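Just the one chain here, laid out as structure tokens, in the form predicted on its own.
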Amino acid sequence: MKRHEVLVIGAGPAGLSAAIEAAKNGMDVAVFDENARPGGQLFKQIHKFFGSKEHHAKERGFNIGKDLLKEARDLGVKVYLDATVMGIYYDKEILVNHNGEVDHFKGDTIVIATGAAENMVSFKGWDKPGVIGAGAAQALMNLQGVQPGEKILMVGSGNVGLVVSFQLLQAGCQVAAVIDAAPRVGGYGVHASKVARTGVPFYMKHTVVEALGEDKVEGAVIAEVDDHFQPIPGTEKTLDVDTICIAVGLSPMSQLADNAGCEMKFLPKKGGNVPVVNEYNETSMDGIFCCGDVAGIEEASSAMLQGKIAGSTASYKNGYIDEDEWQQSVEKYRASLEQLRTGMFAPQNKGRTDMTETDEGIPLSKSLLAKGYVTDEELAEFPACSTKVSGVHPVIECTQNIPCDPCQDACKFGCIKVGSNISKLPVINPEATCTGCGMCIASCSGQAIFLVNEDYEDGFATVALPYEFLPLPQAGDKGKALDRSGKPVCDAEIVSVKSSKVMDMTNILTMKVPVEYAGTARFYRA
């Protein structure tokens, strides 16, 4: 039998964070993961995180994964890969299938951080090659460098579906449509907007009926659904696609917690059958913790903080830190976690469809929820979206209460304010002067900030926008400017392309357009 004080099951963001916190306090920690490489979902995530600086905001997931791994290794955490935990037994003992052999481990504390599995929907032909989960698509693109297909139908408009749709576009794929049986877009509006302005249509209240083709996907039939989510005859549409990507939610992988004897409860808002945990993420079994998606589906930023709380509590219970040090660390991590659990997308609001306005009392965009983009008329309600200002100035098309404030930190001149509540809508400080540096654009995780100058030339304005596609346009290139719906609205000429290491691969394209399109031109197509 091999022994470590802390046994962590799962080397994703929650598990690594728990391991690091316990190891920092002097504990002997081992992490087990069934995969060939640690990091969980982080290495698939090439987008920038939301939140504040303490939540790794504006950092890309794979870079966060690298940092966590390095910190764990520097602290002496032992990581077992290709190691499947087969069961948890009496007195904190586990059996592990590792390198073709079964090993027996014992610990004083067990942290279960096994994450979640993708849900699937069944339809005619759903078992054909070419029907894949969004996680598989991410793995192919971002880990293997392989396009999942050429023409993709995305089923699901939650954050996973929206983020993966954008990454498919970045990988050179065509996204034929984003569909969802729900009546409104489920993920962040800024994620939907950056997909919509490339020209991808959204079909809410639609489902996939059939995958066409003999031996592989050669098309998809979608149809509108009624209030009971049943296809309405006569509303079918056929889409020319070779891949159907499924992003219809996640279910906690809580089998080990159940096997260990933890009290379980079925909670739809948490994603399904989950262990009951206290405020320190400890289960009903003394010394067994569950954190991350296994305890309820949330973002990776939340999972990391839950892991830290579990690791700190394990350190205290085993005598490695005193009560004051434990309480201080837990209070700090809990306060940070609560910041992420505010706003429209807080866990307690999951599944709600009755919200009609922001925390500031501004009506929510009906077009955004139905089509993925905000109309000009709706944007006029948001003070940070005005283009009627002289000189270069930011236009912030962030219209939902999302916990995120990198824009505030990015502007060293105080042009943008969010305040201490990071879920508040950003506002423009009228007393500050914008220098046009573009750091707010590069720092915005939702790619929702633009720099507009209506005084550029007689009859012409410039619009600076975030751009993360290849090949990168060059100054002097001419193409079309697209509006928020992805419709070409005018000719555009690239004035400048700004790239720097500090912008972390978000390039700033500045295009010249007729001045009357300064408020509508939001994307460039060669």
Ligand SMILES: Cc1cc2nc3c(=O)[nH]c(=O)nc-3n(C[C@H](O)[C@H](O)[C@H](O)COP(=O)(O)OP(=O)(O)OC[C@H]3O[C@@H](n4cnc5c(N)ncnc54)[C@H](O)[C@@H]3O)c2cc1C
Given for the second form:
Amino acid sequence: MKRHEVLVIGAGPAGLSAAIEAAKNGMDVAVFDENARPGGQLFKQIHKFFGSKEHHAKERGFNIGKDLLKEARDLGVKVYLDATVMGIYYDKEILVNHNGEVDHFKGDTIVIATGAAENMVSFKGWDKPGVIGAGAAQALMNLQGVQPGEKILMVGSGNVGLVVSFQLLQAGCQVAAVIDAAPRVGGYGVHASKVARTGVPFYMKHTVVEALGEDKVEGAVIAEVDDHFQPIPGTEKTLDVDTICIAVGLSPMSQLADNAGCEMKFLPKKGGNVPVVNEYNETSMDGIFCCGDVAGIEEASSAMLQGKIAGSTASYKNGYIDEDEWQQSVEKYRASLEQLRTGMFAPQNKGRTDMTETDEGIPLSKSLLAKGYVTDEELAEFPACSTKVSGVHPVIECTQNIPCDPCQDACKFGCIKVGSNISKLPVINPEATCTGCGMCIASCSGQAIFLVNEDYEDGFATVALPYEFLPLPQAGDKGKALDRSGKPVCDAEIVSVKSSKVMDMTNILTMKVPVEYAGTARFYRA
Amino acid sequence: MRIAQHPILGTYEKGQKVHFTLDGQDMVGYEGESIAAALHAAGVMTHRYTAKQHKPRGIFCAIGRCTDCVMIVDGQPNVRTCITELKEGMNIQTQYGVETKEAWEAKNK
Ligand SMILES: Cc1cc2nc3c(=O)[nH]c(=O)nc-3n(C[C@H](O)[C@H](O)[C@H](O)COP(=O)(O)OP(=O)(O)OC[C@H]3O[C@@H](n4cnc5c(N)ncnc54)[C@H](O)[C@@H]3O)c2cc1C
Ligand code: SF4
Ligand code: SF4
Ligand code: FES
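With the form predicted on its own in hand, show me what the form predicted in complex with this ligand looks like.
Full assembly next; the chain just shown is listed first.
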């Protein structure tokens, strides 16, 4: 039997953060992960994260994963991969299947950070090759470099469905539609909008009724659903797809905690059966902690903070830090966690459908919830989209209260302000002068910022937009400008393409369009 | 299809080109990638047929949980191809129930 003071189960953001915190305080820590690659969900996330600087906002998920892993290794944390923890036994002993061999480990503290498993839906033909989970799609394209399919139907409009749809487009696949049985897009509006503006249709109140094809998916039948989520006969539509990707939610993988004897509770807002934890993420069992998605589906940013709180508490309980140090660190992490748990998508607001306006009192876009994009009329209500300034200026199409503020940090010229409550909508300071540097565009995790110059030349305006696709257009290229719904609206000419290291793979395309389209042209297609 | 160039990830780090067989046919892939990824890149969708209803199954979770992707690898059945690395010379067979096509056909004649 091997011994480590802290045994962490799961090398995702929660587990790695708990390990780092405990190791920093001098504890001897081992992390186990059933995967061959550590990092949990992070290595599949290639988009820029939300939050504030302290939450690693605007960094891409896989880079956060690399940093965490390096930090853990530098601190001497032992990471066991291909190591599935099969059970937790009396007196902090765990049973591990490591590379096919069963081993016992004993610790003083156990941190369960096993994350979540994907939910499934069944429909006719759901078990055919070609019906895959969203996680599988991500693993294939982002880890293995293989397209999951050519034409894909995305089932589910939560953040996972939206983010994976965008990633599929980046991998060169076509997304035939994003559908959801719910009447409203479930994920962030900004995630939906960046998918919608490329021309992907959204069908809310729709479900998939059948996967067509003999030995593999050769089409999908979708239909509208009634208020009881039953397909309405006669509303069926057949989509030409070869892959159906399922993203209908996650459930905490809490079996280990349950088996260990931790008190459990079924909490729909947390995504299912979760261990009851106190304010330090400790379960009902002394010395067993649970953090991250396993304790309630949230985000990587909050998983990391929960991990740190658990790591700090374990350090205190085992005499590695004194009470003051412990309280101070926990206070700091908790304040940071509170910042993230604000806004309309906060855990306490999960499932709410009664919100009609933003914290600022602006009517929420109905079109965004139904179709994935905001209409011109709705946008006019948002000051950051309608501030009139001459010359080049930012237009910020970020219309929901989400915990995010990289745009504010990005502008060194004081043009953009979010304030200390990071869920407030960004506003534009009309007094400050925009230099057109583009840093706000590249920093915006939601790809929601554009630079517009109505005074570019007689009869023409320029619109600068974030672009993360290949092939990258070149200055002088001519094509079409698409509006927010992805519909071609006018001719466009690329006048400049900016890429730089600080922009971290987000390119800025500036296109010239007839001035009357300055407010509608939001994407470019060659 | 393989993604030659990705807008965020650039080119994928691949190991050496390796040769393997699927049901006796010559195939190529890259060392270090999963067997399932190499097959998917080659357009192979069916990994096995279920025992009772003889229905095709392919990649579903890609993280080793669902067992839909199991195949016979070098004679060993029930290998989860989505988390098993491809190696030079591997002999991979579509799995019928828990055995090879030949064994299955002999029984179900
Ligand atoms: C498409 C998508 C987009 C996302 N976008 C964002 C975003 O923009 N911002 C954000 O903050 N978050 C985002 N998230 C959420 C974020 O990825 C998760 O909330 C976060 O990864 C949870 O961290 P975790 O450490 O709790 O679990 P995970 O990352 O899931 O890690 C759990 C680990 O535990 C291992 N494990 C499980 N059981 C065992 C066992 N028995 N033995 C050994 N190991 C085990 C697993 O292999 C896994 O590696 C996104 C998620 C998805 C799917
Ligand atoms: S383009 Fe530059 S100066 Fe203008 S708002 Fe954005 S960051 Fe500020
Ligand atoms: S505009 Fe600001 S707050 Fe909105 S998504 Fe972009 S960076 Fe975040
Ligand atoms: S696809 Fe699920 S185990 Fe391989």
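In this text the structure is predicted, and so the values were computed from the model without any measurement. Positions refer to the first chain, counted from 1. For the two forms, the rigid core is made up of the largest set of C-alpha atoms that agree within 1.5 Å on superposition. Only residues modelled in both forms are compared.
When the two forms are fitted on their rigid core, the residues between these two forms that move as a run of three or more, each C-alpha shifted by 2 Å or more, fall solely in 387 to 389.
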